[in-house]
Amino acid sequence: MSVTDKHPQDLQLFLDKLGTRLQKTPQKGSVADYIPELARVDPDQFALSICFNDGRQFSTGNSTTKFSIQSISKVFTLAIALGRLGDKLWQRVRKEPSGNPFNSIIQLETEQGIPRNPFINAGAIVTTDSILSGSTPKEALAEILMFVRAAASDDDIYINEAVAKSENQTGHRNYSLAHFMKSMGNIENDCDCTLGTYFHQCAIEMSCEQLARAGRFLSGGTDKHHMIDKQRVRSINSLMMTCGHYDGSGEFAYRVGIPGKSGVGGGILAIVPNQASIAVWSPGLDSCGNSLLGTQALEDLSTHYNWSVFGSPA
């Protein structure tokens, strides 16, 4: 039974109190200053939105303010790639946690240019490259944007060109990852084309309310939101649980206990299987590049409503 079936007003009150409390927290983390456009974002902003499978949505804070979803976009491109390639994708990218920072090149050198999972940067670049094959960057981006808009049931979702340009100008590590994988035969397209597409997908802007609605295809929503096969939903959720927060994935699973994917823009998309999709945004990041207050908000929410897939506390 959904928590909204009993006392929906209690949920809204809980969210408002949670948001107010967290916004007063002095330690909010640090914004991603290595991307100049993201360094300009006000770290005091906070938003959270929950969209249940029956369509009811509850939000608090700056929930209509748009932000750069960054690596959360990898969830959507993975869904597209799996729909196109199926299990053939796993010949080019594995399904294991990396235990290293999201932009590390160390494992690529010892594992023949095959990234550990599709959520670290190297794996996401390969995933984007697989979507780009057979199409132009413009066509690939149009497909990605169309998928995101359809998932959110909202056409008012766009790419921030200034953010994409900022990422391209400072994305030297991503260029090194792409060229190394190219040298190992695991990038099919021109590196500039693949990375240009990748930087633009990361620069998609959404509000928490839009992002929460977009996640319904992973939460077992209505037939309208069954955009991919149920087996693919299961696969993506399992990867979000084990790999969605880079080398902080174990900590997130321990504290929150539901699948989630973070982005260095400060957003997190989390899924309560068969119940709801949750989006939270707080620009300040922890040492692993995940939203500091966003993680705390999801931990408090999951604990309060016993949403952890590992069971309720004793």
Contents of the next structure:
Number of protein chains: 4
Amino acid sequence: MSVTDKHPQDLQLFLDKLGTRLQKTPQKGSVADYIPELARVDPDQFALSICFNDGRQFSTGNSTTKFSIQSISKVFTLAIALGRLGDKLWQRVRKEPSGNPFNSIIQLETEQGIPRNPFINAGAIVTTDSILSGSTPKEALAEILMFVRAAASDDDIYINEAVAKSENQTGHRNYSLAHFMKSMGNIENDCDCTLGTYFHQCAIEMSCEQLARAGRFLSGGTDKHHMIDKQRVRSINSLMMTCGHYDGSGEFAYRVGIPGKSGVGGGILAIVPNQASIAVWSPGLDSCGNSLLGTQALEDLSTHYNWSVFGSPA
Amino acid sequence: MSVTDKHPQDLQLFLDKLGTRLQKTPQKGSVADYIPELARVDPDQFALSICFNDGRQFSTGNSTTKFSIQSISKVFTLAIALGRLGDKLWQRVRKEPSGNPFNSIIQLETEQGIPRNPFINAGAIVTTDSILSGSTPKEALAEILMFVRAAASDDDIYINEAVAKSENQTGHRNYSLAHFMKSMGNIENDCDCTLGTYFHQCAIEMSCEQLARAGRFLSGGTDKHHMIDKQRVRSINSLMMTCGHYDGSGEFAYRVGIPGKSGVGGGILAIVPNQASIAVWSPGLDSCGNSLLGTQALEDLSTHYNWSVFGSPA
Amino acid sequence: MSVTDKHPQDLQLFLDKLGTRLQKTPQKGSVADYIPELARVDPDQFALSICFNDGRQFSTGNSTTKFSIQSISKVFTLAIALGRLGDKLWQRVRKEPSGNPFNSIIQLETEQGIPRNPFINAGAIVTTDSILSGSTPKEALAEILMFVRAAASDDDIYINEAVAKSENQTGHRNYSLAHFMKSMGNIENDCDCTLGTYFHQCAIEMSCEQLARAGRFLSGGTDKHHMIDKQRVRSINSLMMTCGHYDGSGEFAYRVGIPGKSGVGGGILAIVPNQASIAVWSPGLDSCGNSLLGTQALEDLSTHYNWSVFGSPA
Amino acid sequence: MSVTDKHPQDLQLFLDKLGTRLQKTPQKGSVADYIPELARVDPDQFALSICFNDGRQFSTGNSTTKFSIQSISKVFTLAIALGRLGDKLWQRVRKEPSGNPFNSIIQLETEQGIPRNPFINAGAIVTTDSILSGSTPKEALAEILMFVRAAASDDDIYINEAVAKSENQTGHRNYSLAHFMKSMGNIENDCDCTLGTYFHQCAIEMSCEQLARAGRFLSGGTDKHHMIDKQRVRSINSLMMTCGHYDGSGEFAYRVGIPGKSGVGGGILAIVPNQASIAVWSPGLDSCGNSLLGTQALEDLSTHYNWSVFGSPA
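Having seen the form predicted alone, could you give me the form predicted in complex with another copy of the chain?
Everything in the complex follows now, all chains and molecules, and the chain you saw is the first one.
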């Protein structure tokens, strides 16, 4: 951060060059095609925004274009669930990387319906189900949206109903996961209610500028301390590090070295602990379902500014 | 570290109290029983040593008692293999958490004989095999021992032949892993040679004081920069974070928040990036094969001094 | 059969003794408890009926008491589906034993949503789905019921709506299987329609006397040749042999030596090829979900009369 | 059989036509390539021999050419093991189809080192290990060879040492299976001894004429009753039906309808209970490792003569 304190123009220049360079990359990955609404997104878009804890924000590319945050929403629902249930949540979902694709059902059968972590689909469905108990889906969604808006200090954040509906109609794999866990006693509400809420939370749309601001409750942003118990910041960041990129989490930690959570909409929220929150977006995905250029951008940025939590090569 | 700069006596006092308190814990876990030589170790031992990058070292408990470092040796062989092969190593072993026990063979079958990471047994056997190519087992072991001694700046480090022999006689699971990978073309040397080398590297004995010093090449110890390419420090630390505790890696990251690698001898090497190297030892293991009290000690220490890489709750 | 030709009274005596002896067995297995309506059945019931191809029928125990045929219905829907689709059915379901419990979902994920055989739940749901295409659930159920009644030459066979409803409410595991296959493109109809039909077919109630008669289209009963293509008799019997008792199919073939299909209601339909159809019922199940006393009865009977297809010890 | 009683020349004609027709088939499958000695076999060979219980034998093709019986040897070792241990054998190996390839190791891990059946590699290794206890490998092999020669009433049957040696050098997958089971306590002897015996038993060479004669102890050949307890005939035939063709067992039962056991040398031993023993050989294999033309020949033969145990379509 000291670098940016002294030379903010350098950072802006670095970001612009980075964006320009990456947009020229021929291999941009594949846009998620299993949700029709997402499949229509122009793959040639790129945006990145960094929000430092002191409030300064730097952006490049289509940084005010809204995109579907998809699984990045799991970070917010996890924060809400931990705030409400505390460690009781861990009776229903574990904290371990899965070693399997994001929508795998195998471990649910061999591990009694307890998902491996809150960032794979099964675990996120359980997390949403835990928030839903005692509320209607509408109330739960209002709470989630309120949390995200407060985190971003921006009320101009909405759910895209068309995307939510599209996911519901094609979400048979998620229905399969939910009913499986219901059969094992790990879903409390009606599967339709839980999944309806889940599909809507995934359909929240934000721009990179909004998402970067919304991540400051995890980077230690000074005006966001009220949003979450201080100890939970570490908890969530650690889970983003070990489980935030599905079966590509080890690779992300190795290359980028900071906690992050991806979504199949092509967004990634990454946290430089104690310093900054970063949002990046490029719709093309790698084979694990993580943004291909987004990961590359974060690796270049983290390497250049020595942001890896795993040591600076001095 | 600033704390210890000002009040080193406070850290010593904290360590002594921590050791005394943990040794009174009734639940100390179970000593590894599948290697007869290890099963005989007195479970009531505890030691911890911290070595800061500036050279100051603080210890408590049986910190000069030698123990079998077992899988902690995988950190050193990974460093050697990366130094020798560079990124070519990753053609033979991946960087992802496994979601399975340390000695599982299932993923080898479903993933064509490529182990998930260098810290589960299969991956460590491949790593050792890669070092062995072009050398005799004796030469490879001499190189490993030389590396460890140089890292610790201490030549009084040896292999316990009785333990190595004991592991060889009872190591049928490791033989199974090696032959499986050989059948898939991922072991270059004779299985007996590779495993002989592997069992010997695991039988290296060190005290906590020695091990803490030996870890400084990963914490950025000033006189250890020559041992490893600077970028590799981050690589190894990231793998220790995501994969260092087998199927308890997510839990360790969540609770302790710094990279670490455990061994079934009851030792853990943990790294506070840019600051310090920590060795802890207590023979009782949890269900994942990680030292029960060792993990607790690291959690208490990391929490007290705000060493988590995932953010300080300021 | 020659034995019974000469001494029919001997067979009746043998059956009565067998029933009396088995009902005294202290270990009767556990009544299926996951469907509330089935959990209420009195576990101390036993019935057996044999119907020879020439029409003579011998019974013992509660042989006119109706019970829920459950998975035995899969034999009838398979016959209908083969009659309608022929070998095209095998593009959607295989013919191999699964090596997994009846409701396992693991192989669906590793084998692209194609179930192993038509007698595990996933495969039976696909089979029902194939019958349903082009019909309403009501029409499909009418066809299934018509087939069963024609096979049994008895119109007094009905679906128990309370059981069907009970299964629907608690059938989350089957919903999970269906949605999983739908996500892989292997369910053509709406999951709710397919499962509604499936739960109703499982809720058909028959007595042992009715079921034994209904099985004669597979034993070669002289007046049942019109019901099914002759080659299909062998096909279905072979599948009953290799896959008819879930993960206990090998054991059943080993002990009893004739094709059979069990249901969690405690019934088993067994076929002595070219000779007779046998129905047995006792609600207590073994760990694989097959009737404990029913299997024992069939083993004793088959051994006594040398009905094993695997050779007579002459 | 009545057909052949009256018109033996018809059967001979049928066999000759069958052989001629199949040898013209363009798709003959792939010769096993993982054992160098087997890979060299000319794929264009075909032989078939039928031996009726009354002693008459009919053959076609290269019926006196010797081939490597490979896994067909498992039938003979199972017979020996059952004769020696009786049902105690089933404490170490089960009777269920595996639902996995012949050399899979996955179920060994999830099922505590107990193989699914005696006809997959792991189960056959355990079976051989049980025979070996109390004997040297040389003695055990002598016993196996003596049993096979007695069954065939032919002493001109030998082990091909070059094949045995070739399998030993390339048999890492089998070493992996054996060491895995040893680590779980399910191999009593030294792995090298057990596997040495196993590789040699697989390297027995027989012609189709010899093998057909050797199978008569399972078809009820009149002069072979002394070789095995009568009840064991059924036991072994049932296992050949449910497990004799690895993960193609269901398909074989469906198409051919009689018990059979295949080997990767391209041979199949099939049993018409109470009637005849059939040996067929064609080196090309299907994707499950079973002889492609051999299976086709047995299907045509069984269909033509109505030998299916699952009912004759009258």
